[in-house]
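Encoded as structure tokens, the following chain is the form predicted on its own, with no partner shown.
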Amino acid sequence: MSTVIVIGAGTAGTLVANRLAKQLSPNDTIIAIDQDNSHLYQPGLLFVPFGKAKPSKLTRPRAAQLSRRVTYIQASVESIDTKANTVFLKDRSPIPYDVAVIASGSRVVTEETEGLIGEGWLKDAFTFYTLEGATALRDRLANFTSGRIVVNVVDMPIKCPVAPLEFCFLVDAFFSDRSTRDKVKITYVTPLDGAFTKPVCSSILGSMLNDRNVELITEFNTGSVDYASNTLVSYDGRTVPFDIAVLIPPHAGAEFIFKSPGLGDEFGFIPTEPKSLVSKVASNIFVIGDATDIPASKAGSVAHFEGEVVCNNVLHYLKSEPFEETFDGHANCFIESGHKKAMLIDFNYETEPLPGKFPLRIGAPLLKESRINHLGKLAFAWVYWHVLLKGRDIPLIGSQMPKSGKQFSTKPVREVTPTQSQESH
């Protein structure tokens, strides 16, 4: 008889708890812990600023998403003692565990950027990475007719790395549909040296920005936000003015990780073995989703693919068996590109996004805008609530990246030269 504690009841924690409920003995105890009872469908936040998703439809009770076998505790985690195998809670008794699965995600830390939370916050500067920010941005865009919109990734890593690019494509379509696109200048500002982290995909996405007349400014490390002049200021002194700034603040791990000696790194992410997903701190602690420090995208699809490996290794630990090292960094993402089209990418640790079909030789097109990918993006909401969170397997889509259908020999793609210094306007 063992006790397994799942810390975090978001995407990763919920699907792991539900998978374990099917796999563990009825005599084992499964406990899920989170600080509130509101499960947010984060992919929907992208659509809120454009009136394509209602905020009230994006949240559901956390407890209702969990198997009846799972005991849900609504409480804030204060810290974890990895040597005593104990989770300490605020205003509640500590809970001992045999196995802990940390699925505490990542959070935006707006306070890390000087001036960001100033008098212009949620007036001229927003983030759609929170429900409050996405809703305020919707109201601001509704009456915006001309000026400069700057989309800025302040620092990496962030949740869903393609979301800021999707926002650029959708805001372009939003004003095109209103016949005011020629009056709105859109600029994408990133600390990366290109539009995205993967070279082939970066070139394609950079070309898509160029085709939509979206200016690309790279290697811009935002040091502060000046609301007196509505300007982003980089550490090297460059400036980017804005009328509306759509900011993706730095991300960090959960606060309790900083209070748990030896558990996380300086950013609050947990050192994790990239293939087995066991923590490097203790062999009875597993990490999934955004909480890890592995070189995989912090996206919901990654958590889904990780779930099978994490749950199998929990069982291996309880049976004193060797861990399996089968997670290959598989990530899969629909990239909404506007005008009812989207692009699909699928990659892992070793293979960057490639053209072809997914998941087999007959399937959705990869690295190509299409209507079917847009429909897939929309259908994902149903899959999320009824399949992914339930810990169910998706037919033909396993934890490892499928190779069938991919074109491993690619032709050169058109490259776009980004702007690295501020132009005169």
Contents of the next structure:
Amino acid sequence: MSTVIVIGAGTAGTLVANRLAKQLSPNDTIIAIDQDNSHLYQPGLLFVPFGKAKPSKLTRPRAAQLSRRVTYIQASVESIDTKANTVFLKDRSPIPYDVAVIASGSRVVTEETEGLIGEGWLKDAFTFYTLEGATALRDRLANFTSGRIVVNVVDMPIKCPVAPLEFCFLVDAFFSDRSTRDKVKITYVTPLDGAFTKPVCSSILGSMLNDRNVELITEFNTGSVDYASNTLVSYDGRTVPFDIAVLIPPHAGAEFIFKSPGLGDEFGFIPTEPKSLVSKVASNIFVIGDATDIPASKAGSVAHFEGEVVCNNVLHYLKSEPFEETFDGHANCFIESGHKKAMLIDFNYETEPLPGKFPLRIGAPLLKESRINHLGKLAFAWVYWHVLLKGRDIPLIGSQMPKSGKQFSTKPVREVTPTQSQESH
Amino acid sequence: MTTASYVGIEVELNDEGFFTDPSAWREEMAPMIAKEMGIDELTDEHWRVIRFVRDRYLQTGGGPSVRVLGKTSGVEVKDLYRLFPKGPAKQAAKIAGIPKPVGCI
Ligand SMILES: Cc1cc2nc3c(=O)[nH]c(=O)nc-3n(C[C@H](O)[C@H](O)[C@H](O)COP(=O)(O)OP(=O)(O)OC[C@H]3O[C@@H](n4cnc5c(N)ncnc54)[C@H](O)[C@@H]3O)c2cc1C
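Moving from the form predicted on its own, what structure would you give for the form predicted in complex with its partner chain?
Time for the whole complex; same chain goes first.
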């Protein structure tokens, strides 16, 4: 007779609640809490600005994604008292728990960058990381014929770290299809020292930007946005002018984490054991998805691979058994590269994305553009609603990263020189 | 890989100039490393950041990013750039003898 509370019913919360529903004893209570009843398929946001996904098609009611075995409560979590094992809600009585699974995700924080929320916000500067932003950007792009588009990752970590690069590829394809590509200058501005964090992948993605005539500006830490002159200004005084700025603001954990003493770090992410996904705060608190501080991608696929371990460890806790430490940081992401092609990357804590085939020696090509991977990316929406959220396993794709099929000793194909970097200024 | 000599001790640096073995670092080396990067004098403010970065590395196994420094070191991001004009996270990590802070994944 235990109560398991799942906080947040997005990707991770829904899939873990549904897994628990299958595995916990009928006497146990499973409660899932979220602040609204609209589950957004976030990977679809990438396509909204190009008119390739309809905003109304991307959301479904949250409660309908949950097993009937799960009690859904729509309420905003105010704080968690980890000593008293109690969740406090807005305008409702507090709920005590035996086990809490935190799945409250990450959100963009626009306030952290000086000037960002100013007169040009949602007129000349946008983010496609929210439905509102992606929709406003779609309307702006529809009438845009010439000028400078700047895509800027303000700071890491962000969810789906490849999405800003995909956006560059798609914006290039969007204007080439309209035969106005030569009138549009596209620039990718990143705080990293290359296109991406992992070396082999960074070099390949860097070449892809280069091939598409997208300028790359590295080690740019955006300090402020100035709408009087429409420029991004870095802390070290460099400037990048724009007509349209597509910004990915810094991320933070849910607000209630900041109000719960001892729960989160300075960004509101929860210190978590990387292999068992037990929080470092209390042994009856588990963390899944974007809410953790583990060095894995903040991606839906990662939440899926984490589901099995979290669910098993909740059961181990209830039976007073030792935790299993089997999560390896596995991530698997399609990278849309434009013109109906995509690449696939597959990696974990130890192995960076490598070329080869997935999941076995025969399979989809890794780190290589192909038609098959584009179809995979589109199919992901169906898999998301029908397999992933249901807490089912995907055939042939286990939680742990497959090694067979990967080329382990590959050197970067081509080095790209950033157009503008820290040292040259 | 290259080697450098600070206060008479040979240390190994990687291609980007970061210590390969953080335990080889001594406080007395810091002013010399800083000078090589164009920081002529290490003030108390510099030291506050260098010690913070070093402690954080010893606790967590990684160097903090600029955003983490701005939130936790007690020195604001603007001031961090005044102290370490070519990038506070990287420069402070070099001077503190720890590996390059990696962006998240
Ligand atoms: C543009 C974009 C493209 C992406 N593309 C991909 C992709 O191609 N592949 C992929 O795998 N991933 C992709 N992702 C990432 C993926 O969507 C996320 O990593 C994933 O949704 C994380 O799941 P989560 O459950 O941790 O967080 P979420 O799904 O964000 O859920 C968190 C939930 O917690 C709730 N919550 C927060 N605070 C409270 C509170 N105080 N009270 C009650 N409830 C609360 C929220 O309402 C939310 O429903 C993309 C993301 C974006 C933005």
